[in-house]
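Okay, so here's just one chain, in structure tokens, the form predicted on its own.
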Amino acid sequence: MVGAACAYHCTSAGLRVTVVERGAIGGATTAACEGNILLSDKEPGAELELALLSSRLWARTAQALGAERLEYQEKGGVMVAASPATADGLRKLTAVQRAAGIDAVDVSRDEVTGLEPNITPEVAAGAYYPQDCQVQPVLATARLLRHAREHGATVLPGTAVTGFVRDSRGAVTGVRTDSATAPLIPAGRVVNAAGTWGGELAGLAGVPLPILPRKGFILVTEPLPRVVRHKVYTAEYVANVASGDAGLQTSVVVEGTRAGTVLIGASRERVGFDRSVSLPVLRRLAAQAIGVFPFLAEVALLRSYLGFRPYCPDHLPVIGADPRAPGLLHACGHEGAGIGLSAATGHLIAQVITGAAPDLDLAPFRPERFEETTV
């Protein structure tokens, strides 16, 4: 998705673009997520500023391409607190979020039930976030790339980058690939939008990025009537997103889709690229979901799937030009927020390449920050 957003915004800015995709379009992390465009899980800071810009740009993109064609839904989010103590913490969070520009509405237990009639009566309180949205991630990726192709872009699926081309000054001037028909692709700028594999690609250019895979599972139920109206999750979800712990963490996230299925997450653990299925993790996710929506105990599961989020140690993506390799830019490391943050990322990358003043200060996202030391 991030690469597609870069292509969309760069072609819209009049740039000639080639997209090199190792596998199928949207076939990796993009296909293993829920397509969320969230503000509710952000605390004040650089990521929230990026998310606010991206939220506005996603709305603009949906208007330009057609919301239905992206399955763009302004569904809203509901965060619930199970105890008075957690409710107090949630109230403090929403207060600072409102001050930072998020529309966060404190709601009582009865108001939570009004928003989600099938939720457990055991909730203490909640918060409603009307700005939270969603797209169908693979569909939206394809639509963005179709728009880019219509504006002159070339898209090369099934093509892996194997190295970078450098000039006599060491500047990046293109990439080498494993394609027999396009083994060398020259470029004035190269954007690393390889997601979870962004660190590996950066390594080929000799510029280390500490991007690591963070594994997660999602459960999918049988199709149902409209039983979950919003994205619903517990207050613990925000803490898990911000955690740097490598061990297993789970916090319930439940939301419906247009097809009628209900998606249940979310787990997080750093175990490399281990794709094995863990039944204990799936059972824990199911039990936590039943705790929030008791009716799910009688619902059949169709399947589960897993993916790898591109984790950065400071929980900020890497966006912008890399001074260690002139000509190389990065747009990766968004962890679980890549869909939501992709619009702003692509927009900012296009601004950097065209020489326009970026709409946000890119210093917090600079690629070389991990090598800097504090004196």
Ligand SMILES: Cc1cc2nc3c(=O)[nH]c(=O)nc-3n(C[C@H](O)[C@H](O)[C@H](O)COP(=O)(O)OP(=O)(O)OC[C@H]3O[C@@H](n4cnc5c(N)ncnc54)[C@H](O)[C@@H]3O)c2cc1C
The other form holds:
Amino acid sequence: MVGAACAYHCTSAGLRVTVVERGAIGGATTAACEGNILLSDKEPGAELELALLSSRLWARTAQALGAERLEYQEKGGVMVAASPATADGLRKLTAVQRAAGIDAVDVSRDEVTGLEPNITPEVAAGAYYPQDCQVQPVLATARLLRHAREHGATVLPGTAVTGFVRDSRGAVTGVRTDSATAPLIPAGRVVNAAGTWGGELAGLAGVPLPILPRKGFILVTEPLPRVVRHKVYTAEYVANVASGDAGLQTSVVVEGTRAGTVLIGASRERVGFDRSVSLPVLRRLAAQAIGVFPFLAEVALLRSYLGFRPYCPDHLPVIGADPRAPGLLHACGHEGAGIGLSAATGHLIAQVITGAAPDLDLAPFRPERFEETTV
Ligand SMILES: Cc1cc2nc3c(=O)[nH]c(=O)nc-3n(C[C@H](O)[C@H](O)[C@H](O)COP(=O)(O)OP(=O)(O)OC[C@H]3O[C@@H](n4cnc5c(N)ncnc54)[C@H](O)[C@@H]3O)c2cc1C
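Go ahead and give the structure of the form predicted in complex with the ligand, now that the form predicted on its own is out.
Starting with the chain above, the whole complex follows.
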């Protein structure tokens, strides 16, 4: 998704682009997520600024390419608090979020039921976030790349970057690949959009980036009529997203899709690239979802899937030029928000490359920040 957004915004800015993807288009973490474009789970700070910009740019992109074609939906989010104490915490969060520019509406228990008629009666209060949106991430990736190709980009799936080309002063001037037909691709700039493998790719250029996998499971139910109308999650979700704990965390997120299936997430744990399926984690997610939507107890699961979020220790992505390797830029490490944040990331990368003043201060996202803090 992030590489496709970079290609979309760079070609739109008149740049010549080659996208190099070692697997299938949109086949990695982008194929293993839910596709939400969220403001509701963001606390004030650099990530929220990026998310606000991205939300505006996604709306513009949906208008330009056709919302239907991306399955872009302004579905809105509902956060629920089960107890009066959690409701108090949620009210404080929404007040801070409103001050930071998010449209966060405090809603009563009855209003929550009006928004979500099938929700448990065990709700104390909630918050409604009309700006929360969704896309179908693989479809959106393909559509952005199609647009980039129509504007002159070359897309090379099944082609892995194996190294970087440097000039006599050490500047990056292209990439080496495992392709017999394009073993060397010269470039004025190279953008590292390798997601969870962004650290590995940066390592090939001799620059460290501490991007680690943060595993997550999603459950998918059988197709149902429209029983869940918004993205619905519990107030604990925001704390879990912001946590740096390596241990297992689950906080329920439930939402319907256009196909009728209901997606149930999400777990978070740092266990490397361990692809094993954990029945206890799936059970916990299911039990938490039934706690919010009791009717789910009678619904069959179709499947589950898992992915590895690209996690940075400070929960911020890496965006911008790397002074340690001139010519190399990064656009990776977006953890659990890479779909939402991709539009702003691609736009900012295009601004940096074309020499335009970036719409946001990129300092919080600078690639060399991890070395500065460990020295
Ligand atoms: C369970 C779960 C739920 C999530 N829900 C959401 C959500 O609702 N909203 C949201 O915004 N985010 C969500 N995320 C996070 C989101 O999926 C990621 O942040 C996003 O997909 C990252 O996109 P990306 O393009 O950076 O990475 P990827 O999609 O992983 O793309 C990176 C690409 O780089 C390629 N690559 C790697 N190394 C090389 C190489 N050497 N040469 C060539 N190609 C290479 C890979 O093959 C891959 O296709 C979720 C994640 C998980 C796991």
